[in-house]
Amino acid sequence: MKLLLIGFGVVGQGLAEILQSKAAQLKQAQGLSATIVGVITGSKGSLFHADGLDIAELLAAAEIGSLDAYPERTGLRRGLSASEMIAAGDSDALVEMSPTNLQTAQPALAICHQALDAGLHLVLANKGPVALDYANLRAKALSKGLQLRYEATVMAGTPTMQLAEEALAGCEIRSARGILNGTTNYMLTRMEAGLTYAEALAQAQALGYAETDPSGDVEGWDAAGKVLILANALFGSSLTMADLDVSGITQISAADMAAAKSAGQRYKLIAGASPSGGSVKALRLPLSDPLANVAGAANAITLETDLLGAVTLIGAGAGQLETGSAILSDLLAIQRGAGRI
């Protein structure tokens, strides 16, 4: 399988490392032989070779900070755009891992449509396209017999979408509610232990959980993007950000945390989706709720079903290898020729 990678930051490099370290195992056990033929980045340059790029040399160049450091090879082309690489016709799947834009999903969305038009399967870690244009992308993939896969967009490597759409395929999912942002969950855990909001945020930033500008996390917008994905994929909704009720954790005080604790409850930022809509809110949960006991930067989701009742999945919601593993699982599903489109 020949891959075009859009983005080669933490996640892209994690995927490359996995493909390198597990190459023999994947080929023997799964029949997957994955070759990276193209890499496009926003700041490090781009590389394309129809016969494949050397992963070790690709990772070494990325560590230096520029794909210009990749050695010259006969047939190597530098500086091509994503459109030019797609048009070259030497790839089977596009893996979109560029930074998420939840306002317009561009430029990734246009590239995704171009890839589908050219007959490429589509794997996304970028939330924007599937959050804002899921129905059109799915319809196009379906019409062309291609797969649209997006496991990495909700809980990184924790198989949320595979659970909901494949393992629970015989069930009616009535709602989904979960902790879908590790930064805020870490902060709330530390605030319950006695830190102020400012102290918890500073600690999260020091550990790399929160950005210098943490607004996307602490105001609920990152989780809101994931609500759109769940609502549109699981319930056939056509929700937009304007349809969601979104708030974050910025107003939660030490007094609020103490009051919840004295009542046998715990604050969590809960992202919820159902056929009737979606929301992101800081809620006080009873300690008997499985979501109340998810600590630190972990993510979790509870799917309410007709046949099994509540099914809760807990796991990592971020990380280099964790997110890379989600992309790998999608590539394996494409290789098997089975799964959702």
Contents of the next structure:
There are 2 protein chains.
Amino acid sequence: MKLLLIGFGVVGQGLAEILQSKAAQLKQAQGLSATIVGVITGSKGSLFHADGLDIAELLAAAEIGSLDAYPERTGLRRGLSASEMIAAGDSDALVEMSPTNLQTAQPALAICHQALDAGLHLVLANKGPVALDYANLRAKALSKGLQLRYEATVMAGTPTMQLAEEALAGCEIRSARGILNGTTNYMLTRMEAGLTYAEALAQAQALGYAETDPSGDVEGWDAAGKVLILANALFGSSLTMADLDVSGITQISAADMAAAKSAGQRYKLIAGASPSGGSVKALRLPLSDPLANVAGAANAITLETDLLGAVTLIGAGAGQLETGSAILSDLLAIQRGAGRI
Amino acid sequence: MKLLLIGFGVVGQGLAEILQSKAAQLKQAQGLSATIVGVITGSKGSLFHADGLDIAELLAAAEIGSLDAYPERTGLRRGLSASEMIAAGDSDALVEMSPTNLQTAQPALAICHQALDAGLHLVLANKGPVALDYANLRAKALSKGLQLRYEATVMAGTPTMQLAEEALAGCEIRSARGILNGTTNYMLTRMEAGLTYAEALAQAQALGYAETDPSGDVEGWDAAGKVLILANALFGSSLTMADLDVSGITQISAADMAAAKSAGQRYKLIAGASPSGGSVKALRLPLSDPLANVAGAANAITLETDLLGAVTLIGAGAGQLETGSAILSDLLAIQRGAGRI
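If the one shown is the form predicted alone, what is the structure of the form predicted together with another copy of the chain?
Let's see the whole complex now, leading with the same chain.
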């Protein structure tokens, strides 16, 4: 399977490391032989070789900070755009890992459509295209017999989408509610231990969980992007951000935390989707709710089903190898679905 | 997909009801058109019709207590054995739902081998054959390009095996530990609320969770059968019951429960499997362990993986529709894997 990678930051490098370290095992146990033929970055240049790039050299060049450091080789092409690489016609799947843009999903969205038009399977870690244009991407993939996969967009490699769409394919899913933002869950856990909001935020920033401008996390927008993905994928909704009821954790005081605790409850930022809509809201959950016991930066989701009742999945929601493993899982699913590529 | 059902008790009737109520939806959304061509019961007779049996009539006859009540029809054959039905050659998959025998796995095991030999996919709710002869069944299925599926044997329809074997296919699973017996988890939950062991057992029996002879549950043997399945399927072990370290909850006193509680811990009957062996043991877990917060008759499992760390799945562990849905999920996986049957 020949791959074009859009983005080669933390996640892309994690994927490359996994493909390198597990190459023999993936080939033997799963029949997957994956080659990276193209890499495009925002600021470090781009590389393309129809026969495949050397992963160790690629990682070394990324480490130095520029793909220009990748050694010269016959057939190597530098500086191609995504369109040019897609048009070159040597790829089976495009992996979109550029930064998420929840306003327009661009420039990734245009590249995703080009890839499908050219007959490439599509794997996304970038939430934008799935959150904002799922229905069109899905219809295009289906019409061309291609797979559209996005396991990494919700709960990193913890296999939320495979659980909902494949393992529970026989059930009707009636609603999904979860802790889909690890940064705020970490902060709430620390606030419950006595820190103020400002102290918890400072800790989350020191650990690299929260960015300097934390608004995407603490005001609920990151989780809201995931709600759109779940609503689109599980319920065929065509919701936009404006349809969601979104708030974050910025208004929660020490007194609120104490009141919840004395009532035997715990605040969690709950992202919910159902056929009738979606929301992100800090809610007080009883301790008997499995979601109430998810601590630190972990993520979790509870799917309510017709045949099985509630099914809850708890696991990592971020991380280099954790997200890389989601992409690997999608590549394996493409491999299983498409036979030998 | 033409099905032979071995066993038509609670689970078999649940499966039939699901296939009937979801027929249109399964056909449209998943391309699955499943027909029951044969049913064999232990004491209610057997029915076979190459064109398919009427599910409503089948359920009505089971309700009356004998398949003899199924109406006469051209081509209907009564009283065939499993071997005769398999030999008739009109089936695509055999669904084994007869009672579990963890000593010999018979008579189901012989029927399972016959089914594979005859080219039928195999779906099991019966734990015996998978616990005692996994390696041989697996090898035979692989050599014939057939699927061997057993989602229902661990945590009913909560998709443990699909999670471990498909959704996490890119990860190495290093260990599995879980609450795999709902009866004992219910009893421990009640004992924590102040009931004695005897009172908790009486309640579990009154609710139909525990049998009159509760030893299979309370001494850990039911969970041990599931440990064998996990060890065989996830780690390629060829363990037998004698290799496992098995104990139950019969020795836990009110004083033990109190001591655990005052230490901020909770007793759970933990079934564990790793490449080095397996066990079933009542353990005191810290409340921060997701398994510690699984209450009542629910089941849960935590898989430790190389790329993702711990992944925990919580859901139903028993029930008519819950187990029927596991079998449906396996049939859908066969459908996906084999294209149109």
